[in-house]
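First, one chain by itself: the form predicted on its own, in structure tokens.
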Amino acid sequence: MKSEAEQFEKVGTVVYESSDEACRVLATEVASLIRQRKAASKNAVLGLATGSTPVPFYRELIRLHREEGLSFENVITFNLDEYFGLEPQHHESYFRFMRDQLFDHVNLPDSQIHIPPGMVTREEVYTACREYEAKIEAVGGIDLQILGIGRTGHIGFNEPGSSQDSLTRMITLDKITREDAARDFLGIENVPRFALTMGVGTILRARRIALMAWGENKADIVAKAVEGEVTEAISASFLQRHENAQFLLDRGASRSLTRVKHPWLVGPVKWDDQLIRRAVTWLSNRLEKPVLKLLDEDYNEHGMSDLLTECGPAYHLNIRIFNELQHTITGWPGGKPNEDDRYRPERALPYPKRSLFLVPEPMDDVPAVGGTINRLIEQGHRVDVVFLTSGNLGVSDGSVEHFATVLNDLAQGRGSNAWKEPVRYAGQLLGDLENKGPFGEDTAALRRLKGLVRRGEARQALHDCGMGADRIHFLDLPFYESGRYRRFASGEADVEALRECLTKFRPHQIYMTGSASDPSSVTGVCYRVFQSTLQKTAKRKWRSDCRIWLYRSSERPLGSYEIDMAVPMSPDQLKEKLSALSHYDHEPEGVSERDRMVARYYDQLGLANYEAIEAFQEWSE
């Protein structure tokens, strides 16, 4: 039976505090299934997914195997999909992914592993897909199918337009899907255009289906799949028609469900300050009315009559929320010295402040907070930027080739012994590039140089924001230097490095991102390291006088009701920020639109109409 709060949800949905908790619950279910089947002398047949979402789930299965003796000898697996034309040992193939993330760490016999054959010829595809279906049927079907969900709502590689009855087949990858994979492949031009995937119909034949989703970037598409109409445009919506399907979400991925985003629409709520602001701004946007023009009947007709009873009439409530929103806007992100700060987001004292920006990767800083950095520097605060990782995984081979070629060109005709070592180094780099090809692993020398390239870009971009070189630092956390996208695992060494960094700076302000990210992404891993570091420094004296401001980098922007500090930018300031980004070999898209979008939030609510705004949410326990 659904609860009152879940009345809009058309498929079972469970929200957990974290992805780790959800993965523990699901892994326990899988372990129980495996053991029950073994007791009955039967196999457990699992359908498996790839991507960053299931990584913590696989790590929990590995832990159960190592620490609790869970055996996989009676398990048969079928993977959802594989890129067409990718060698099994390619570092982005799903064959390689599954080996790295699960198969090489448990006692699962190779003969019981099945992955769609990406290396068949085009003429062999249809037969290979039919054979894959036959193998599933031959073992009695899939007991439990694990899924993630893509930005387009796809499950497996069932892109928009996939029918409910579709079977295993070749599919052309959607542009958004290829863009999402571009970082892993070091450029969208390297992402395969085709893949083999189980069909929606194949998936729906599983006896039990569990779809996992983490982070706020998945929230909107999850809500559409769970609460919207069943449609071929969102293949995950077909799970509504399965009698034993369930969505497992962390708090971030649940944010757009009606019971979380608009709880007053599904039943009685306990109104607090944040929920009141959320409800009023939602009503203002829904009716396209400024906050100060909302009427009593507007509240009554949209499920908020009890709010009026507690806090009304509308006139008083509107003024209260309007003032709260207005007080979030400040041109003084470090606080305005010698001024009454009761209605400002930041305190006036101490002045000047030590402001510390923690940045997961280069390009997570200037696009999101370049204007605020510039404003703090201009207002006399000490600003330090610490890049937590080198960002070398995001640098293209072309940047290395360009550097080596210029070095060789400089040496031409010089004839000096002093140039022998640079020429040898350039030759080594070019040789490493040729040997690894477009898809091979970078050597240590390549990663080191790519890190230096990214450092130079970051320094130039921050220089345009007014930063001095002595205020730019690189922490190079170990998890990144030894890992790859979607395969990161942080540890105590990362926490200790960040602890030493915070102890050194003893900041009055910390700016950090990643709270809304997929926990397996670089920003997500860095945020978890940050959380662990905060626990270890909780009793330090400097912490009692330190405020933490969360910002969004590549994640979706903060909603108007979530913003505690809004730093406006003029047209010229936005132009200067975008100019700073030109120092990177590829500029992130949508930066100006994101900042303008936040400004439109305020404009639509009836506040000042700014060109752009950088937004922050105050962190609390």
Contents of the next structure:
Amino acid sequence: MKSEAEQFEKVGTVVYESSDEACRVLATEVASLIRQRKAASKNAVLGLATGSTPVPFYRELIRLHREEGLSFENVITFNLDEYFGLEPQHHESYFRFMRDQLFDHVNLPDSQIHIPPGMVTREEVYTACREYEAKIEAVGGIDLQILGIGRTGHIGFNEPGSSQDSLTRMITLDKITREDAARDFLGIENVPRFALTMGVGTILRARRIALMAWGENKADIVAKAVEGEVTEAISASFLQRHENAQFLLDRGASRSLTRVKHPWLVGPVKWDDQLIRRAVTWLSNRLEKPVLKLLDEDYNEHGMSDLLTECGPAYHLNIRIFNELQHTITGWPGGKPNEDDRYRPERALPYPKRSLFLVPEPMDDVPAVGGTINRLIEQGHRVDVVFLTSGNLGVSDGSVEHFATVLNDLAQGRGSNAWKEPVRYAGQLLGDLENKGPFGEDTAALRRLKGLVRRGEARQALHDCGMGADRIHFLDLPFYESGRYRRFASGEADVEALRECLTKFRPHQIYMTGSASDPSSVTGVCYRVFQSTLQKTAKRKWRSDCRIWLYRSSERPLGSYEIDMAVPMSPDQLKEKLSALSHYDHEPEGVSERDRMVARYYDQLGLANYEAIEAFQEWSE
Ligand code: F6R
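Having seen the form predicted on its own, could you give me the form predicted together with fructose -6-phosphate?
So here's everything in the complex, that chain up top.
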């Protein structure tokens, strides 16, 4: 039975506190399916997905196998998809992914594993796909199909336009899907253009379907698939037509569902300060009216009459929210010394402050907080920037080649002994590059050099924001150094390194990002390390005088109702920040649009009309 809150949802949807919790629930379901089947001397047939989403789910299955004796002997698996033309041993093949993430860690017999054969020739594709369907049918169909969802709304690789009845086939990958894979493949040019995928029809035949989605970047597409019309443009929307399909979401991925985003539209709510601000800004946006011009009838006609009863009339409520929003704006992110700070986001004292910026990867910093760093420095605070990971995975082989060639060229004709070692080093780098090929694992020497390249870029970009090199630090967290995109797992050593760092700086302000990220992304993993570190340092004296400000790097910007501190930028300040970005090998896109968009929110609400704004949310327990 659907609750009133779920009235807009056309397919079963459960929101969990975290992806870990959702994965525990789903893994428990899978375990009991496997055990029930075993008790009846039958097989359990699972449809499996790849990508970052199922990684924590597979980890939980492995844990159940190791610690609770869950056997996979009677399990048969069918993977959703595979890139066309990718060798099974390729680092990014789904075959390799499944081996690394699950198959090599449980007792699943090889003969019971099925993955669409990406290496067939074009002529063989049709037959291979028919055979794949036939194999699924031969074992009695799929009992439980696991899915993720792409930003195009795809399930498997069923890109927009896939029909409800489509079966296993070859498909051309959408541009957005290829862009999302570009990082794994070290550049979009390396991402295959085609893939073999089970069809929507194949998926819908499964007896039960569980779609998982984590992080805010998935929120909009999830809401469309769950609440919108069934459409070929979003293949996940076809799950609405399945009797036993369910979306399992973490809080980030649920954020655009009506019950989460606009709870007052689905039933009575308990109004708190945050919700009131959200409702009023939403109404102002919706009606394209400044906050101060909203009328009683506007509230009444949009499901907020109870809000008026509690906090009205509109005139009072409008002024209250207008003032709240006004008080979030400050040109003094470190607090304004010698001023009444009752209505300012930051306290005036202590002055100067020790402000610490934690940055998951080089390049998450200047685009998001470059203007704020600059202001803090100009206003006399001590600003330190700590890069949590080296970012070396994002540096191309080309940069290493370039460096080694320059070294060799410099050594040319100099014959002296002093050049022997650099030339040997350049030779080693070039040899390592050749041995590993474009997608092989980087050697330690390559990773180190790539890390140094990133460090150089990061220092130059921050230099343009007014930072001295002595205030820039690199933590090189171990989870990153031993991992690969989508497959990171943090541990005690990461938390310990960050704990030591925070204890050394004893900051009055910490700026951090990642609270809304996919938990398996670099920012997501870093945020978890940060959370654990906060727990460990909760009783330290410096913590009682430390405020934590959350920023957004590449994720959706904060909504106007979420912003607790808005640091405006003039056109010149924005220009300076953008020019600092030119130091990066690949300049991040969309930075000015994001900053301008936040400024527009404020303008639309009837507040000041700035060129751009960097926005922060205060962290609370
Ligand atoms: C993977 C698959 C895709 C992914 C989707 C989300 O086998 O079929 O549909 O589930 O692209 O990818 P992630 O989880 O990496 O965000």
